[in-house]
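Below, in structure tokens: the form predicted on its own, a single chain.
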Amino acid sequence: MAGVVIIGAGLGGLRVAETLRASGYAGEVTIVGDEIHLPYNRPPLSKEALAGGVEVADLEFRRKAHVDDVTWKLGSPAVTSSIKEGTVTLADGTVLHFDALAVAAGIRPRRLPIPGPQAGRVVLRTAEDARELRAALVPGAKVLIMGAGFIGCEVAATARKVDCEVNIVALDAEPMIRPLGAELGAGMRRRHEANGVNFHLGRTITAFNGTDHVESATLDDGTVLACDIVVEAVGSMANVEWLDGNGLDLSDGLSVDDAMIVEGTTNVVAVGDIARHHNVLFSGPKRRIEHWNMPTETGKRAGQTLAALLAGEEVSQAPFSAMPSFWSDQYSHKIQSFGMPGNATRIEIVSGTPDEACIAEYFDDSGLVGVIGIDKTSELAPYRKLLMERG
């Protein structure tokens, strides 16, 4: 028996391994990670860990004792695979054989092909990225952030706390507009502006200027913004290239069924940010949901699936019904959400206003699909129950 190979040493991969063991699987389990670190918590990298210094040991997830016998292959990513032959090849030349494969390879930040020097352009995904960025966040440093999503806005808040000058450039009309909507997005923009952040919305960067290192950026309206460091936070890409050649649809992560089995396979599951799945609580097409809780929810389901498959038992196809949730800390403000507010066609602010503590409800034709609270997180618990009842 070759056992189970898990590609991805993050939270999703860890949850697959834990659930495999908890479900009675006693065979070989190997977890492959492109970083040298054991699974650790990433959200603090744009907030408290970025402000106070990055110590990966402090961010590591607690690992359950029953995965102490798991084999870790860290620091060498998967580069090719053959599902038919049951093999994965790593960058260091190692060939791993598997009876079943779990894809937990996650996502990476998107990089835009903007001309100009590359030095001084950073992304924020790994602990090493955070260390590089933290070293540049000194008082008076000119920080330019591409993208006004959660990562960009969290970095902006952290940079202002250490007295950096911050400019945000984004095509969007308001920050975080896709999940929050225009009204709440505008309210968060005003909070950022009150803390000294400058927004350039509806704009793109056409070129970076400098010799060996970025010194400024030219916008599409001709504006030139001086910068010492550029943070690129303009979306993500699924890490699926190593699966090329297996006849899978790799256009947007991996399509899976309710058991997390990858479409077109019998012994491959996908979890976390990379898995495109249905959710019985919400209508519409399959989606990749890049929320912190989804690696745990999908990882548990996938671990149960693999344990059943390898034991020759029937795999449960019970409808997947995990509740998407996210949170964000920016300055002293706390944003929390349940459901799929990005699906809404109508938004109603039911408590407060966008410029103060508030709650917004999000609706589509089927009814309530999400809720977001700003500085009212303690009042959101009843909404989670309401949204779960959609199932």
The other form holds:
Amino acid sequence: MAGVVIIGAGLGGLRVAETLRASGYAGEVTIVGDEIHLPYNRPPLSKEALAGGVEVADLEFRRKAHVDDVTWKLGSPAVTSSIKEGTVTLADGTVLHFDALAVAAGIRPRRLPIPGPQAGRVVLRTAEDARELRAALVPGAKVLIMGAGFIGCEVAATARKVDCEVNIVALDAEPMIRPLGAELGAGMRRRHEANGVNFHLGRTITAFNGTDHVESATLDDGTVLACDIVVEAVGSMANVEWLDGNGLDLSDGLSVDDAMIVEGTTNVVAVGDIARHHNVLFSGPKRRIEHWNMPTETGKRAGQTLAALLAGEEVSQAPFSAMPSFWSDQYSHKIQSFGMPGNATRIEIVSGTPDEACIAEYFDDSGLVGVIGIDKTSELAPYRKLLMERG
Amino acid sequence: MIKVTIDMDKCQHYGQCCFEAPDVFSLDDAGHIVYVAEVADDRRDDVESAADVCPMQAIEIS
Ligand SMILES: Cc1cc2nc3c(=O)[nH]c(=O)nc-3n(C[C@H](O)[C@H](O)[C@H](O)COP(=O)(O)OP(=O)(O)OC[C@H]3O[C@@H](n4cnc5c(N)ncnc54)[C@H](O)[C@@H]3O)c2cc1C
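Okay, that's the form predicted on its own, but what's the structure of the form predicted in complex with the partner chain?
Whole complex next, starting from this chain.
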């Protein structure tokens, strides 16, 4: 018996394994991880852990007892695969055979080809990335952040907490504009500015300067910003290269059906940040949703699918339904989101103002598609309920 | 009986647990999590789900 091979030892991979066992699958389960760590929680890497120190042991997920018998192969990534032959080859030469494959390899930060020295340019995805960045966040250090999305803004808030000088350079008109919209984005920008962050919006970096290590960045308007460290938070790329040659569409993660089975395959599922799926609660094309709650939602569904498949039972094709949800901590402020606010064509602030505690509703042609609250966590439940009723 | 504990140093009161097991976890008027510390065994699945979805991974079950 070759069993199930799971590529990616993050949250999604863990949930697939747990659900396989909970659904009665007793065969071999092997989880392959590029990182040396057991699955751990990433959101603190831009927040508490970045401020206080990165201890992976404190960030590890609670692992349910019934996954005690899975085999972990950590520290060596999958490099090639043949779905037809049912094999995956790891960088250390190990060849694993599978009856079914689960893809939970997530994404990695995108890097832009900007000329100049490389040293001093970091990204933030792993505990090691966070440690490297943590070491550079000393009082007075000049931190330059590329990108004004959630990770960029969270790093900015954390860096201010430890008294660094912070500049954010981004093409967007306001921070976090895609999910928040311009008004709430502007409100968050003013909170950051009040905390001492400098924004350079509508701008890009054209070159880094310095001899061995980055010392400054030149923007497209000629501005030169001195910096000791650059944090690149400008989007992501799916970790799919090891699936080359299987005839799959790898252009934007992996397209899956409602059961999380990868299009064009019968025994491969994908979950988490890498999976592009429909959601019965929201119309429109399949999407990848890089929110923390999705690996659990998609991972549970994929685990059930594989358990049924391997038991020779019928796989449920019931529509996939999950409420995307996102949170963010910046200074003392808590942003919380339900649904797909990024799809909205109209936004209405229904409580408060963007500069204080507030709630905004997000609409498209089909009606309410999302709700975001800033410092209003306890009042969001009724809105979430309305969104659930879309299904 | 299942024993439920929330590590209050970790909890940020996001309230995700309340959606999974509303009879066990709720938010009070001030927006703070309140919870039932001992629940019947037949609530295990929902309590496990609540622990799974906690962004701060603050819920312990025994
Ligand atoms: C700094 C940071 C802050 C975040 N904050 C929030 C937040 O506040 N709220 C929120 O909703 N979401 C947040 N997120 C997003 C959330 O953490 C992700 O959505 C979640 O981690 C996705 O889980 P996953 O299992 O799909 O992927 P991952 O957690 O990325 O796990 C995938 C694993 O697969 C491994 N892998 C990749 N390629 C291979 C290979 N070829 N072979 C073997 N292993 C491989 C990777 O090394 C990784 O360990 C944050 C993310 C980061 C990085």
